[in-house]
Structure formats: structure tokens, C-alpha cells
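Next up: a single chain in C-alpha cells, the form predicted alone.
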Amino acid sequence: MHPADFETAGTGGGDANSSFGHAMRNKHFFFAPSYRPLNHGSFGVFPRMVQEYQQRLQLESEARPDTFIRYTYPALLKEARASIAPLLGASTDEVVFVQNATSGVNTVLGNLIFKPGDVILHFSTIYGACLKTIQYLGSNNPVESYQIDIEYPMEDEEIVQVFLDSAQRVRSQGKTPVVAMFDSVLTFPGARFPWEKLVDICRKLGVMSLVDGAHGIGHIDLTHLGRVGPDFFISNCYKWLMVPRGCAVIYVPFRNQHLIQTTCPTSWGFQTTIDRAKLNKSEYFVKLFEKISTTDNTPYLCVPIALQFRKSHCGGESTVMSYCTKIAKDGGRKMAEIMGTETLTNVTGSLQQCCFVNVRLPVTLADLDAPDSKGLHIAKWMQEKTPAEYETYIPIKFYKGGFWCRISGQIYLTIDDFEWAAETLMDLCKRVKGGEWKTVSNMG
């Protein structure tokens, strides 16, 4: 079923004036009544309209498996790629889908050929799975990694400068920085990263830029991405674009598509060097990802209907992103006021230009008479208590010698959700000060 047919059938009809906040949450999402969804950034959620459309596709696939998988799916896949390309300022044939950003990162790095002395640059804020991918790559290929240590709050220009200094330091050692990997929005602390400036620096240095945009599409405006011109960009669609899990988009500009020889895993689209030479490079790139394996790829096909929901029920991409950014900033400020602490920010406010907010908790190691070595354990104890006893999930980390939480702004939240979060965290801090974290059973 095509998204347009689905809407015409009456299920997808929309009201662009749907209210954000609890009305949006109750009408369009599946949350349990007692659950407070404060961590959209980890796994995302998708609305009823998208879920119903996906179910229609799955039923159609079961009704006529060969017809759907062999013929209907490729046509709908092309439509999905065409619908998402404008959000990246890209051409349809510069974007393909994989199941998640980690798969995309593995696909790109696994296709690059390295030689002795090559170095991959990355920041200390790298997502853990991506770091492990680089570590594995180094154990089986003649390539090293170089970590650039940063600690917030920092200004964008400081980050750019430390990147430049690190690239020069690597070269002074007789090595060659060939790839730089960095985020569009960091996972923790949740902060907008100066990826555009870093892409420009990479171009000037002759270093390939690989942007981990896991928190990208649907979160921040990326319509200028094609003009910025990273060498590779990968973004999850299930996190912030309200598409079912798992779905991620890989952007590879035409100039680099010859570098992508296979998928991960290698499958039916792969061609030998001789056969590949007979094809148009763009044609090969697109066909490579058309069928990787027999899995439920209906999430890819849900991109158009998710975009339709965001347009007809939410007022469009800019309205969604503006609300989520503002509620995160305003809500974080209210939390800091209630707890008597602060939000993580920098002088220019650039790191807060996203849908995350980081708020410091009102407890310190000095309050607990605990050594630094216990910081991670205490943070984890508090974090694990949030789903176990408070019907929510709040990421809590020990960072910069303090305890910080990350809250995600989203269209189904209001300020009272942030107030509730602050009260919940204050209760947790009270329990920590009472020594509950010391019990063996809670330490796991």
C-alpha cells in the first residue's frame, strides 16, 4: 500500500493543529498511562498512524510474499529514498537505507582500504559502539586510531582548534590522518557538535569526514548537508524521525560511491570488479543496498508516512524541531531551578541548539564522602532505579566530577514532565545521601 492510498483510506487524515504535549501523547502514541517518556533519544517512538501503516505493509507481505518482496518492496523503497533525500539536501541516488547507524558506520569503515601509517581521528565523546568498531578495525587492518580528548563546556572554535592541533600532531609523527569521525549531536553529554566546521577543516586537510549523525535527521536541520559535503553521513531514522526501529539512512555523495564496494553483510547486490566496471557507479551503489538479506525492512518504507504525520499533525519539520529544542531548554532551566543546580551550556549557547538538555544533580561525592572511583557506580545505581521504581528512564552519568542527567525534548512533553523529573531526581539524590547505593544487592 502506498502512503497516499493509506491517507485517502481515512486512517492517515491529519489535523495540522494537533496540540503538542499531553494531548499529542495521548492521541497519537502508545505510552502506558503511568510512564513518563523522558529518554526519546535512545530508541525513539513512532505514532499510531505509522504503526498502522507498517502493519498494513506486513499483512500485504504475508498475503503475497513473493509479489511484495520481489516487486512491491523495491518500488516503495525508491519512493522512501526520494522522500528522505530532501531532508539531507541530497539526490535520491545518494541515499540508501540500513537498519541502524552502527551498521552504517561498519559498512563505510569496512569498505575503506588502509595502509601502514594511516590514522582514524575521533573525539573522546564518540559513541561506544563506534569506538569498538574502530578498535576492531585496527586489530585487523594497518590503521591506528587517535583520540582527541575534550570536556564540556567548550566553544565550537575550541573544538575546531583542538582538532587541527591533533591532526598536525599526528602528521608530525610521520603518520597520515585519513578519516575523521565525529557526531552531529553527541550522545552524552547531549550537545550539538560543530560538524559543519569540522567537515570544512577535513576538506582543507585532505582528510575524509565520516559524520555519525545517529541523532541527526528529525532532530536538527540537515537540509544544507549536501552543500556542506561530508564524505559520509549516517543517521538513524527511528530515533527522531518517528520511523519504526530499525531504519537508518546512509548518505554517500556521488564522488565517493566508488569506495563502497559491498554491504555489511555482503549480499546479492555485490559485483566483482570486472562486472562493476560495466555499471554506472550510482546505479551500483543503489542496487547494492536494495536487498541485503531477507528481514522485515518495512521500517524503511514507513519514512514517507512518518513525514506525512509530522506535516499533517505537527506542522512540519521546522515546527517539530523548534518545539523539541525549546521545551528541552526551558524544561532544563526549570529542572535546574527546582534542584538548585545548573544546565550544561557554553558562552555562545551553541551546544544547546538541539533537543537534549543536560542538568546537574544536587549531590556530590563530597556529600557522600565517596572517592572518585565510586562515581560511575553511584550514577548507574540512580539510573537503574528510574525504570525499576519510577516508571521512567533517565540517563545519569558521572561527568566532570559531578552527576548529570540527560533529558530529551519531544512533542509529547510539557514543562510539568521536566518538573516531575526534577522531583524524582531529588528523591533519588536523597536516597543516595542516605547510603542506599552502598548495598551489595543494588551494586550488581
Contents of the next structure:
Amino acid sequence: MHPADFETAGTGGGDANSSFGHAMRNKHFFFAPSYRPLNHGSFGVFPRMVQEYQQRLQLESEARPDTFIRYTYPALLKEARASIAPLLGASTDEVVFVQNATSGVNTVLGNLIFKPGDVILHFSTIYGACLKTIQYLGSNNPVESYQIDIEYPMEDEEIVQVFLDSAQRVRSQGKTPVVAMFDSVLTFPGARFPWEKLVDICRKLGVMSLVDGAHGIGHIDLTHLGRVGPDFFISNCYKWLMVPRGCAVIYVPFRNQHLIQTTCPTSWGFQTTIDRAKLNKSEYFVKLFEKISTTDNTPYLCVPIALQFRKSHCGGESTVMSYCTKIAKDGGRKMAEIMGTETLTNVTGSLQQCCFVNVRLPVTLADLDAPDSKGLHIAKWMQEKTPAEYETYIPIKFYKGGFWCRISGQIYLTIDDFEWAAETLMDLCKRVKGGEWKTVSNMG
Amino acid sequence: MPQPPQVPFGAPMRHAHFAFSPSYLPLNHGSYGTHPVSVRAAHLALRAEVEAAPDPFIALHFASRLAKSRAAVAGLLRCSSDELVFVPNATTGIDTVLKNLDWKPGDVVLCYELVYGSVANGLSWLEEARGVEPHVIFREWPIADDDIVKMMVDTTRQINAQPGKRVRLAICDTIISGPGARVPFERLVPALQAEGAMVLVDGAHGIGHVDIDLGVMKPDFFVTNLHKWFFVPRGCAAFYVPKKNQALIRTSLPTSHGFKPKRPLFLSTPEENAFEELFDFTGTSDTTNYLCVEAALRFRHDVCGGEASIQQYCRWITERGATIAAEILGTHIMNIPGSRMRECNFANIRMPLELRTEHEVNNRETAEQDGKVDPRHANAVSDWIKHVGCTESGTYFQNFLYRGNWWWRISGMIYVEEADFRKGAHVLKQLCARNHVPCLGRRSYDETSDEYNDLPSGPSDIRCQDLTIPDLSADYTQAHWGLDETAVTFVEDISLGACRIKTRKCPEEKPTQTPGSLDEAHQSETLEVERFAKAEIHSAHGHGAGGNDEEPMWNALTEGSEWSTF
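For comparison with the form predicted alone, kindly provide the form predicted in complex with the partner chain.
Now the full complex is given, and it begins with the chain already shown.
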């Protein structure tokens, strides 16, 4: 049982020319026929071919549990690591798997040793759980955080400048920025971030760069990552690489592996500093993550088959990412046209070089005669209506005084899905304007 | 009134309700557990639901559905459901406690030498990162129950008597993993709490295995795996923290959305369900298995006749299996008067292996004929038996070297019967016999003459040999080869269980990379070896009877044992 055996196995066999859009969706994915999957970015999905392979692995893990977990799994794990490393321009032994980016971020930050005066730099667009991680860290370690406030749309140069200014400000306060955390692609708004420029700046400033690439592999090209040289990079594979949940990769270049002492939780591979010193330098890191604790890690082993699917049925990584980016852009433009609003853009268009599009909804607080403080609640009300009554899920947030939605482009979508989204949102806005949101008493 | 199972326990149950390969003999339920086909079906249905519409399932409905599973488990363990959350496994639950407690200078964590390995490492991390002192009671098992309680209480008192020190936390098991032994946890918890310590009970082997009443036990923290003995798909564990201690658990591991900072930046919702919410979502993974509790319960009740019925059979077959094994191996079962260690689904049978003493090692003439194991090879024997048992006979023998003796830990389960243990014991006996063959050393295979030749002993003498070792995983080989690194380089084959070994032809050249990495400059012949699938055919055809001359005896130097996982 090997990923290569699955190239033409299953229902997806022999149709390397399956067109994107509904044909792709019906042939390869499992969505309920009436469900409009417009939010790929949150939890990802995986195709039939990958699911069949995963199920074979899961069956094997019950057919011979000890054999599979102790002997087969490590071998297949290495294969999976070897297959994903090239997508990051990295060596096989510079990448390990964990369940998700949150775990990855916790692992890296939990390993760093801080001293009084140390500061973690991050942007206001940081993912919620990551902010919580930093907050928790600060309660237990001699480290503070410094938040760099940004509001979209922003140009890359502005982001870089405000970053430089912030680092400077922290230093002028007699403190030391030791690590900067920023995204490759923001969660909300869904926007590509100038992470490469920031990594470069960090290196020049002597600050470690931790790139939260939760939206990374399979979403934007990262084959240059090794050359760009962040100190740590974390990316979910279940989001855009069509690998089952949960699977994320932690990239730690060889030069930084000595900083990683423990997994989260601490487990079998852990060795004290003294014992570790006796080991060969490159032995520890990979071994540490090979066995953390008992979970179903078959998703990790699905990386090769997911890559295989994308290659043989979707034309390869570049083709997939180009389509997703383009459909998001075109679809967003169409939505803005229908709704009479606009998409979130910057002058250079750099923030749109990703598979997300953010479109403003045709409703304002003024329309609703509602104060600013109600914005969050109204957005949440609308967002929760989408799965409850419209058979879809559209993230809607109150941002910069307006209501914005984020749509994820994907190979199983076409323009008419975006048209449908616009019409749905218009209907939602009509109801909001009718005051329906007021009748809900609870805030939560 | 629970009915007896319609399908008898033992092989019929195995064939009717479980998905083991016919060539696999499952005598080690305790490590990773398994789940019956009906639970798998329920699991698949849940997964299909997620894929039909992921966002609503994960973001909106999961937490409330999880609450039902949690409530069911809380009912079984006899605690309140707002004191019980799910985490992926016991290691995570325990480490959550270790990393959360507000440790103060002088704090000590008390445990015995058989504390689970990953927990021991968690304590090592605590020591290094937080300056907390772990205190391990080194005393050889088996120990009578009274003595276990006495040793822990006495040690606690001794430590507490030292100025500036206190036992802040004591860790004990419901059932120790290796050797498999029940612990008098019901007595330890109140006894140690009376000395002022908090008690964390590692119930990894707990629910579905031994009776747990948290309302009576009242531990400070408790964790138990549902995927081990409760037929829930891995990994799923219940983590219990009584209300009085919940304020101590500030964060999940990893920290995620549910964390509430002491100084909130935004208005937050009321703290009512803070502990539960902390663990409702800790990062995206596939937690559909958490929702399989109901299906597992149904199977245990409807098909197995209920908890008592399961426990009765498991205890009985463990006793029978152990007796049969001891008979066949000509050894004995680990026990001691005054101990309830055997009141569980584990038994430890001494293996017919003996370690050569230092004196015997030095007396080389007799050494080679005594049939004993050279101390230099001791740590490799256990792993060799595990691996060869798997590849040749489809049986994983959970065995370990404990204080100079080898033990086989068997797991009683509803899907095994006496014949299974008889078969397993015979295989193990033969495996042990192979270790006794004199002249154990590395052998090289000459393809032209089809002969095995002994290599000179001593790592420094090994040069430029092509070695064929069928059916060993490269990882295992690499870890245990223990040869002089300048002589041999390895490349791992990445396919199922197969191994490709490369050796250097040129003794003068030194490798520029460490073993395990591809050193282009030093490649020699690659010897492709049997794939895992073929090993299965071997075992199906009764290969591994133990007398095949073409099988090279394997024994190697090793520095230390690989993970002795349980």
C-alpha cells in the first residue's frame, strides 16, 4: 500500500483533465449537493482519493495496531516529510508534523527561553489563538508582547515601515525585541502579507522571525522559503493542501534546531540538555516529533497522496494556486458589482495575491441606526445565519466601520458560486436592515 | 439485565466484530487499544457528516455534541460533567497539569520508578525549565500493596520534614504500564492527600479496565484513555479536574481560543463554563472520535453484555493466558503476596532469558556456550523480539528488560482465547531460543557462495561489508546497529517495513554525513530486501518456526534501548 498505487485507483481514476468547478466538485469531493462551500480557508477539505488512502491506513492501524504504529508509521512519516520539504525549499530533516498550526506555534514559543526585557512583536491581525498563546506565555515567563496596530488596506511598504518603527520604539524603551510573529496570509481580512520582506528586516535587526503560515502550503508558493530564511515557519496542511485534518508542518532550519527542546506535550523523545549534548546534532529534532502521544496521525501520512492528487488531477501546485487566486479575484469583483460595493485591495494589489477575497456588504451602521458597539454582534448574527438558513458558511466581520465577508477561492468553485454568494448576502442585508438582528437577545 | 454476549468471547468475537488481519495475533491490547467494526461504522458516519458541510459541524455544533459524550463518560466515572473534558490522550492531560501548576521554590513532585516514560520526561522538563524537583522512589516491583502505600507516605513525610521543601504533587497510576500491574490507587489518594500533597492519578489504563469512582476516590487530577480499554478510536482521553482545582488549570495544551487572560483586553463572557470551554476547541484536528463514546457504550452493552461481563472475561483470560504462557515458557508470573497487582487485564510472564554476569563475560570460553545474553546486547534483545515477532509471526510481544530480567506483558481481552496465548507462547519460546545460539555476532552474506560468514567481533574491525538483513525496518537497524560510524553509512528505505542498507567500500574515507543521510560520495551497492507484504506471506505460511539456517542471527551492540513504549 503506497501512494503510487493510488494514482489511478478509486473513482477519480484516469481523468487527469477533470475541469475545475462543479465537475471537480462532484467527482472528487463530498459536499452535500445543496451546500455551497465558500469557506475553504477555515477547515479545508480533502478529495476522495486522499480519503480512500487514509481509510486504508486507518484499516491497517486496526488490522495490526502495534505493527502499524511502531514500524510502518515511522517509515511512512519520513516519506511524508520528504515529500513536503521541497514545497518549502527545505531539507527533509528540517520539517516535522504536528496536528495544527496552533500546536506548532505553542511548540516553538514554548521552547524559547526569555529574560526580563524581552519582547515578542506581533501585529494586530494576529490569529486569535496565537494571541492567547502569547498572553499565556507572558503570564508565566519574563516576556512582554508588543502589538503593532495595522488597518487594511495597507501597502507592503507601510507595513514594513510600521514594523521598523515599532522595533525601534521597543528598543528605545530599553527593551529587546527577541522574536517577531507574523502571518504569510492573514486570517481576516484574508490577505497576503509581505512576510518575505519582514523576514529580511528581522534578520537585519537581529530579531527571530516566526512566520505563522497557517494559510501557507498549497495557498501561496513557498518553494523559496528556505532561501528567504525565516527562523521558524508553521503551516497547516489540512487547510489548502487537501490533507485530512489535522496536519501541520513545523519548519525549523538546522541552525535553530538546538532551540527546540520539547514537544507540546512533553513526551518520549524529550531529553535533558545534558543527555542531548551527547547526541549527534541533527538526531534530536526529527526524533523528538516522531512519537508525541497517541492520536490518529494518518493525516500526516496523506501528504504524498494529496500532492499526487493535485498533480495528476489538478495540473499541479501552480495550476491549483493560480486558479484559486484568480477565481477569488474574479468572483470577488463580480460580488462587488452585484452588491454595489467593493473588494478590499491595496494600490499594488499585493494583498490579493492569495486565494481569499474580501468583499464589503451593502449595509452600514448608519443604515441600521446602530452604534459602533453593535457592529460585532450584527456581524456575528449575519455570519451564523449563513449555515443556519442558507446552507453555506460565510465569515462576516465588522471591520473598519464596515461589514466584510471573506470568500475562499477553490478548484471546486466557479463564478456562479460567487454570484450566488452575493445574492445570498443581499438577502441577509435586507433582513438586517429590517431589524431582525435586534430580536436576538443574547450577545454570545 | 445484561445478556451474555450472543457471539462468544474469544476468537468468534474477534472474527465477528473486530478488523484484525487474520495473520495478526493481538496479544497486546494495552498499548494502543482498538475498536470494533460497529464503532468504526459510527465513526465513518460522523466523518462523512463533517465532509458534507465542515464549517457548521466544527464551528457550530461540535461543542454541544461533545457535551453529550462528556456527560456519558462523567456518568460512568461518577463525577460532574462540568469537571470532565476530553483531550487527545493521557500524556496530554498529565502534561497539561504539569505545565499549569504554579510551582514554587521547594516544590517536589513524587513518583515511583515505574512512572510512565513520557510523564517522567515531563518531570525532567519541569526540573530543567521550572526548577521543580522530581523525587523518584527507586524500589523494585513487585511490591505488596501495603508497602506501596507505606513507601509513598513515608517518603512524603521525609521530604516534608526537610526545611523549605514540600511534596506539592504525587503521581500514581491506576495500573502501571510496564510491568502491567494494578496499583492500590484508592488507598494512595487519601493517604497522600492527608500529607498535604495533591494527587494526580494516571488512569491511562482505567475506564473499561478497572472500576473508577471519582466521587469516592476524589483525586486532585485524573486522566484516563478511552481509546485503550473503552473501544473509542484513538486518541481520546477523559481529563478530570474537580471544581476546587480548576482555577489552577489556566490553559489547555496547546493554548488556544478558550484561554481567558487574567486581565482581559476585551469584554468577555461570564466565566461560568470557563474550564469546559477551555478544552472545547484547542486547535483543528479530527476529533470525531470523541463523539464515538455512545457507539462504544452500545457495543459494550448490547454485544458484550455490559461492563461486568467484559471485565469478568478479561480477568479470566488474563489468568488463563498467563498460566498457559508460564507453563510453555517454563517460567513464572510476576506476583507477590499482599498485592492486588494481578487484579487487572495484564499479566507479566518471565521470559526464558538470562543475562550473563560480568564475571561470566570475562570468562570467554564458557561464555559462548552458556546460552545467556551478553550484557552489551541486553537492550537490543527486547526490541529484536518485538520486531521479529511482528514480521515473522504477526505477533507483537510487549516485552521489556526490567532490572535484569525479561518479562512478557500479555493483555487479556474479549477477542482472545486460550489457544491464542498458547500459540503466542510457543512463538516467543522459539524467539528466546534464537538468542541463545552461541556465536551471536554480525554475519555477512556472500551472494556468490550463498553463505553466511561471521564477521570479526568488535566494531572497529567492521569495514566494507555488504550486509543483508531481511525484514528489519531501517529505523530499527540504524538505531541498534551500534557499529563504528566511520565504517558504515545507512540509507533508510522508506517503504513499509523494508530496509535498504548501504555500506561503504572504501575504508580510508570518512563519511561527511551522519548515518541516515544519503552520502552520494560513498555509495556502494544497494541491496534491496523483502518488503513488508512478503513478510506477511512468510508468517501466513508458518515461517519463523525458528530453525531456518538462512536466517542470520542478529545481535548487535547498542548503547541504549530505544523507547520501551507501552
